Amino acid sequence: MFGDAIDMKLMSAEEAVSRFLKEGDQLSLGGFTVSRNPMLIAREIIRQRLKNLHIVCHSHGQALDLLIGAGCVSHLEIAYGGTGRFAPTCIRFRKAVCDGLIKFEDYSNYQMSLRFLAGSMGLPFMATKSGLETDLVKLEGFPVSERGHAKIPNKKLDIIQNPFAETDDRVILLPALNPDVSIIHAQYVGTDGTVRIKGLTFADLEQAKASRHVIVTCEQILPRHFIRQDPDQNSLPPFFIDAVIHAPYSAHPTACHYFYDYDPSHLRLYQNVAGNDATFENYLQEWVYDVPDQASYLEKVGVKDLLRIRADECLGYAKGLDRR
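Put the chain from that sequence into structure form on its own, the form predicted in complex with a further copy of the same chain.
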């Protein structure tokens, strides 16, 4: 059940998505704007034409935009939708919001991170002062009729008096998040199922620990004895993980520290096509539907671009990469 060996958990992206994710689920996306987006799983979700997903994230970029653009998302709780200079505001996200195609609710990055943290610790809520008197606090995004159903809390947040203060002292209570599924991309998974993420972890660990199911894609599988020789470096114990997909470059076109940089040429390509429905559909056809697995996707990206973004061993990114 919480087996130590990876064998039962190693599977294809197709199997992982069909086994652990279903229509209407609340899905948490790992990574942050241009780094470690679980792109392979995002593309697989689109291929399986899963609909009505309820996405929860702090700041997200490429995977989020693709999922929204492909019509997989009905609800979104978010702090930030952008892909750095390649899309200061995520293009399909912006369009979906302005066209009323998705229901959404805004929080801040700290607020969302605190909600994941509360969920990961089994606490009902977290208290913060961040956001007092702002519209993040004053305006709810989801319709009242949906409050208290499925994964939508009965209120967006609450404000109470701090019982430990001598004088008037208001704090915001943020409801915990416990998504149905988290998808994250890691550099390493051990043959025992232990996950090791290098570089910034963003809120990936809180998201994974808060979720009922976790799907991990990774660059490399390492022997058990190696990954356990220095457990201080590890990120998640095996028993949190339901599925492991060994798929190098599966965060492409976003970056994976120590393995590859973000791919400016692909992100520019996306930037050019995403704004128009027809060209975006073509992109989906060409880069998602017509490339059924990671191998064919990488063939399409091509060796030249993969080599160009390869990370410098010492710096962890592609030194001198043309990013203009």
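With the form predicted in complex with a further copy of the same chain in hand, show me what the form predicted alone looks like.
Coming up is the bare chain, nothing alongside it.
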């Protein structure tokens, strides 16, 4: 289609999920709360009814909550899950933890970022002093019986004496993360496969570099010569990427900087239905199972709502959007 290296990696969301993700895999989610969630891939995972996924992310929101609510997740390692004022704590995430439906391990944002950084550098752990005097080092979520199996480290963390200090100087060792698959959403991908993320990258780059496979959804495909004109603006080289899905608005209802804002009306809708099992199942049927691809999903959202959240080209977000 584009006559370049990306042709080998361009595929549908259905093909990418079926090719690179399987039941029981450890999956990292790019984005943050209501920004650049890989929603298209999350909905496809649900449609393919993948189960027993082990999710790792530093902080997340809508995609995480949808996957947990649909019963796709068995284990979770995270610092925070929420969608701002619409859900200070993600609704299905909170319910799953309280009801014992998933196993959950808690780290800080900084600690999770360091764990991905260690994985991206090929290191077995990363040292830090952050969290030494908190309950994060005292409490563990995963049962002892599961330690050392699959992708679960044999301990949450370790505290050691700094070997270079002559006085008491403790440091925390955090186990590295190397997910099976990372899914991220970007604004641009070049025809050579180069990924460009505008705005905050959160932990996306470290997650991608630490993962065995990387699936990227994007808003636009750019010519190779154009994306190479400003190399300092690029985020990931082609050899990190296994699959590219060109799908505008595939982070909806979360935001994609310079393209569209988060959708308050849809997030309010979700807020109103997610707390009840029956109404949440109706939501899944209506917004996931009954819309088999991105085109049908956007048709259901409607042109009026898509135009309402379109971002100002200079500001990067929708000026005057009613966020109540």
